[in-house]
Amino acid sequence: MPPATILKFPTSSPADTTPLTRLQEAGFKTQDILGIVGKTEGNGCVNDFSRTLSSHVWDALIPETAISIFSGGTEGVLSPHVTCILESYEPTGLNAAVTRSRVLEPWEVGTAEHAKAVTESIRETMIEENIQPGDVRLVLVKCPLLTSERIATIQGSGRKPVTLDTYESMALSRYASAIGIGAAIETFLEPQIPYLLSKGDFQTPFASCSSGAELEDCHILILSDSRYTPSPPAPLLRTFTSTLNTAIDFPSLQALLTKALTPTAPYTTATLLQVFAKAEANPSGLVGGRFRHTMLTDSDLHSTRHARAAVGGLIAGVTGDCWVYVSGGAEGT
């Protein structure tokens, strides 16, 4: 598994690929790109064409072995940007690997077969790259959803789609992907997958899943701590994870950032490179069990858009950085 580093750059539009020039100025080549993880200014829903445009222009420029993961929706103070996951020439303390699942048939989206395809792809990559489950810190997945056309294809074949609601298919796809990640990293048996799908309350701290109409397979990025660390004064990269209990859980975010920004000896300074977060409206209709919210009953805006704005504002306000990756829909995570 190659050592990796992270650089991020703002974008002026979903078609903006000028960060490639910035990468070259920083001493990297296009061939060093393992993955591009971006936020685009669309609505983050089924018809978010900003994701499709970004994927189209970036996939044509990055290596065939690289992947793109674009999440639509920069509501509130979130700012469009791309995070470049790059292969490093020297150990950094961070490793990264990318892979793709097989192409999913439309009737497999959101099902046990979907989850198993993710599991198989991650497990194969972990074996090939000698990744130990205990070293994995985060797996980002971009997975397909059901469009009206795909639903028609399913029905035309005599099969039954997991849902007739294209927006709901986004959540079901994210959830199946998260279960697939859990099966690979937490190594529970695949026969448990159908039960976990039906139960609906599975969670794993290792997953960040988003769905889109721009792909038919799953793009998978694995980030892990490396057992080989650089020699000072070369920078050391480390990952930290936590759970926000509510969309306004400042104490948990503060504790995580305090931990991340406390230098590890012999280093004397620490810098925050990126935050990857998932956000959703609490299905109880309450924030913190006390404050009634209207995110789930707003007929004008989907709840994922509210959630991204709320959590994005919290993280940006605390970090002073609006180029943070906040994705809506936290099923399974």
Given for the second form:
4 protein chains.
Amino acid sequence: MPPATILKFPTSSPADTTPLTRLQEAGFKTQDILGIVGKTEGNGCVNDFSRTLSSHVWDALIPETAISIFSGGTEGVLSPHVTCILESYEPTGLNAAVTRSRVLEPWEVGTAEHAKAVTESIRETMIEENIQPGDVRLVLVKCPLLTSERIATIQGSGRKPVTLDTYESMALSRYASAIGIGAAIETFLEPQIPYLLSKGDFQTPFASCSSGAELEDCHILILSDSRYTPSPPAPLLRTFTSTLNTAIDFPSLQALLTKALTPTAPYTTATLLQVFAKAEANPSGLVGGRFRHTMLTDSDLHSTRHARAAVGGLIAGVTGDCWVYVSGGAEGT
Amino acid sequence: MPPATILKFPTSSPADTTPLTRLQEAGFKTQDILGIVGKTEGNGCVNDFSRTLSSHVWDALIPETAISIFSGGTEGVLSPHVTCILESYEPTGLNAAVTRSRVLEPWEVGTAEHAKAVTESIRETMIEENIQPGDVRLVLVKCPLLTSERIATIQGSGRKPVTLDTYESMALSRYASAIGIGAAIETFLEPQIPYLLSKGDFQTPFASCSSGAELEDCHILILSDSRYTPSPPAPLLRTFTSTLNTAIDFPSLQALLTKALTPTAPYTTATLLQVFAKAEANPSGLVGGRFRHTMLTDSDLHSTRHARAAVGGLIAGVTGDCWVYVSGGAEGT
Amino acid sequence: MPPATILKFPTSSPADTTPLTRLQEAGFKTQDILGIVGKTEGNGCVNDFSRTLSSHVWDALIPETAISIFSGGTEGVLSPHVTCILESYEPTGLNAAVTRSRVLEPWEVGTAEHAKAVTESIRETMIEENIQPGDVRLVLVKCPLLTSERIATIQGSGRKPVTLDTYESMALSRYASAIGIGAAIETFLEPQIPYLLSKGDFQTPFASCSSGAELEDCHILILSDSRYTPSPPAPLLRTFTSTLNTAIDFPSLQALLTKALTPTAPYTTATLLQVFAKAEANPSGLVGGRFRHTMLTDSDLHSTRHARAAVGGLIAGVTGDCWVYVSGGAEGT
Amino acid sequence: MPPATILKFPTSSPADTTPLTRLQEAGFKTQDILGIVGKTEGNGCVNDFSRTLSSHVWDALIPETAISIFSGGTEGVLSPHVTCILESYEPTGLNAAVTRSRVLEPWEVGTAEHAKAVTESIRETMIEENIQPGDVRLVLVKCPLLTSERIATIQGSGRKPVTLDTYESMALSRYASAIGIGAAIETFLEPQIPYLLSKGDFQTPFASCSSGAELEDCHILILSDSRYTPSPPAPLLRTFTSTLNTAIDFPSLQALLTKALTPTAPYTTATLLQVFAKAEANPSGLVGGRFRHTMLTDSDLHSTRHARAAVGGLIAGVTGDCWVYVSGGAEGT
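Next up, the form predicted in complex with a further copy of the same chain. The previous block was the form predicted alone.
Expanding to the full complex; the earlier chain stays at the top.
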């Protein structure tokens, strides 16, 4: 698994690929790109064509083995940008690997077959790249959703779609991907996939999944800690994970940032490169078990948009950075 | 000007007036109500009937001299609630007075006549209640907007409306109110009202204005510091003001909260009663002069909704309180 | 069952009850009101507070035995109005009766208990008012939906809600009501209620159901043909029913209108009083089995809004009348 | 000016270019394409990236001299499709020419310079292709709009944008284009351009303009009647124009269709190839001077979306065809 580094750049529109030029100015070649993880400015829901547009322009430029993961929705202060995951010639402390699942049939989206396909792809990559489960820090997955057309295809084939609601299919797809990630890291979970799917409350801290109409397979990015660290003063990349217990869990966020921004000797400074977060409207209708929220009864604005805006406002505010990756819908994560 | 105290309660819907019962349980009478300042769960824009519904049910219950100010929009983690401004029988350190402007003709909304009407009403109240300009800490105004019908009335009378865009009329109305507040506190500004209106960049830290279709006059609430303070251990109410320079200005917010939550001897504890904030998408299209935001190019979701969600996410997160008053559109403030 | 007549009036806002004055000018008393059926200008979905506001102001004015049915959503050319169903002192050819079901527990919404409660209420009324099943021409029902709060109540009681999606609960509630109507008219259907609910494709031409958060029981209006007709030249009220096979089924609409507008001797003119229609996005994703529509993949705008706008455009265009009752979501109808 | 023919095809997504294959199956070559006029499934407003995506994929495939015009918004029953304007080897009765204006500077959008650039391009083409003003039947223009970024560019250059509201810039841009078209056909109007712009009520029946963020010049398609007609039984293409006086003007629509569908000897049948229509919410707030509409006070849904849905519902219903080109915002037309 190659050592990796991370650079991020703002984009002026979903069709903006000028970050490629800036990468070259920074000394990287196109071939160094492992993956492009971006936030685009659509609604982040079913008919978000900003994601499709970004995939379209970037997929034509990055290496065939590289993947793109675009998450729509830059509500509030979130700012469109791309995070480039790049192969590094020297150890950085961070490793990255990317892969794709097989193409999922429409009727597999959100099912055990979907979860298993994700598990399989991740596990193959872990074997190939010699990644130990304990070293995995984050798996980002972009997975398909069901459009009206795909639902009709499913029904035409005599099968039953997991849902008739295209927006809900996004959540079911994210959840299946999260279970797939969980089962890849913790092998004993694999036989439980169907049970976990039906139970509905599986959670893993290592997953960040988003769904879109722009693809039919799953794009997978694995970030892991490396045993090979750079020689100071070459910068050391470190990962930190935490769970926000509520959408207003500022104490946990602050604790995490304090930890991340405390330099370890011999380093004397620490800089935040990127935040990857998932945001969700609590299904109970309450924030923190106490404050009634209206995200799930707002028929003008889907709850994932609300959640991204609010959690994005908090994270961007506290970090002072609007180029953070905040994605909506935290099923399974 | 009467000493005042503040209590806030969640609401289960825009029609929920049960806080009245809870006020009584807390020892207050309906006659003690000076004003009800609430957040309701509509879109906060032109066709927000949650505001109208709340006004309707509350105005029938509160004293005739009391006023209601409902601000729509509880995007993200913001939670519907009412803040009750109550007359106190003992000094609290905080004074409050409420008034209403005369009814504005549709063609006055957003003009110098509107601003002057606000100035006049505030100034009369300041004289009657013996409020010194230097003691005023916050003036909340709820002011009218232009619906299609009101625009037609204006045109039918041979006049020209300030705008043909109903959503834009909200901003123009807020701005005229803010200028009216400014001119009430700083007398020398009054002759400049027409100039300030056309110039467009007036700002006062004392104003919080929101507009709605549910009223034709302006509802005005004045909060000021009192020279009469309670005898400890009776609680002392204090006000603190600050400007967030950007929608992600966490340092300013944190500094303000630190100040507010540091007890002054002989008190040993300090509690946050309420936050009144205005949120706005920076017209430059950038957050902090640097991060491109998409709030002004999102034709599915008006920028005031984006701004409330993001700034609400930050303030609710950092204070741990979702019953905060965050209102959208900060023209003049 | 009393003879009934119908008058309709535009409204200037959801809080506008001036049609009451116009009714009096037309010679009716408040006590003559059997029901108010209105279109209000909200989103017609879960958080449509225009409906609640209208219910609130009208329910305080109409007789206790009368009912209100407000359907939100005046997209496109649809124009806010109320249709007053009035008791007539003379036969008109049309009879009307109104009733309410018992209050539904949150966990009953959308279930067989809901359908049965509707059946029961209608049947009792039919017996009391001596209405023959074959004479029933239209049953309008307004029924509850599930908000986040009601979903939490259900879960708190250890039960499982029919759905966790508040918007979807509207469709399930409409469907249960339609089955309830069907079973009231065709007795043999009653034992099949649970089966029809699970099967999902029941249809009756006599039902028009809409759901809202503003009520906990079902409001029911029954229109039937009367055997007692007025003596000409007193106007004769007649009802005509048809099904639009698609959202663009102009031929069926035209045929129906031609029939309705052809006077029967001795009458020499015929006037259209009102159209009651239901509109829906075809679940197949196609209009007329051929044209791909995007109503079910549009995450910015719920499909009921799309459907009302389009079918409302057609019906208002062809009839030349924007005060038509076009309601979204045609489950069971 | 080349004889032209028209073929239209449904699209399965904004990225779908399979109509190209179907064109080839129908005997056309890519080089025959003069223009692609499509309806895509975005919101049709500022952030409609479905338009950008379609432009992106099609512009890479069509001849350099050809143009694309994508209009977003397939609300209600409108169905995504492309109309291909093709050069014909034989006379058809219809001629077509396409051109582009020079790139407009951001500060020119919506101004007299914009209108003049359109006039100039059209007039040059008319001279080159020998088109007589009296033969022009329809000019379709796709023109730029102002994004936050372009507004900042304008302000950065010390200029004043025509508006600060990105959505409003779409209307101003359409209006300038319409004036440009009018002045190209009626020469005497050219000196009046600034006056017509400020007056705001210019109208020409020959224009159909839509704006988008996906281009910086204007794409222009001119359809005109040809003096050369085919020899029967080769099909004769004819154009018919009418104005709907209101959004529910069914009589005018019906009269137009009757005229269009009445075959002229020696032809015995007539088929409708395509409808190009503009739809708009009447600024008075009333449909037909009588029915209050809510399109201009709906802050959740822009009026162009409402208007397309309603007028699209009428036209698709009456023609039985959902692949009609109904575009929102009829300024100047």
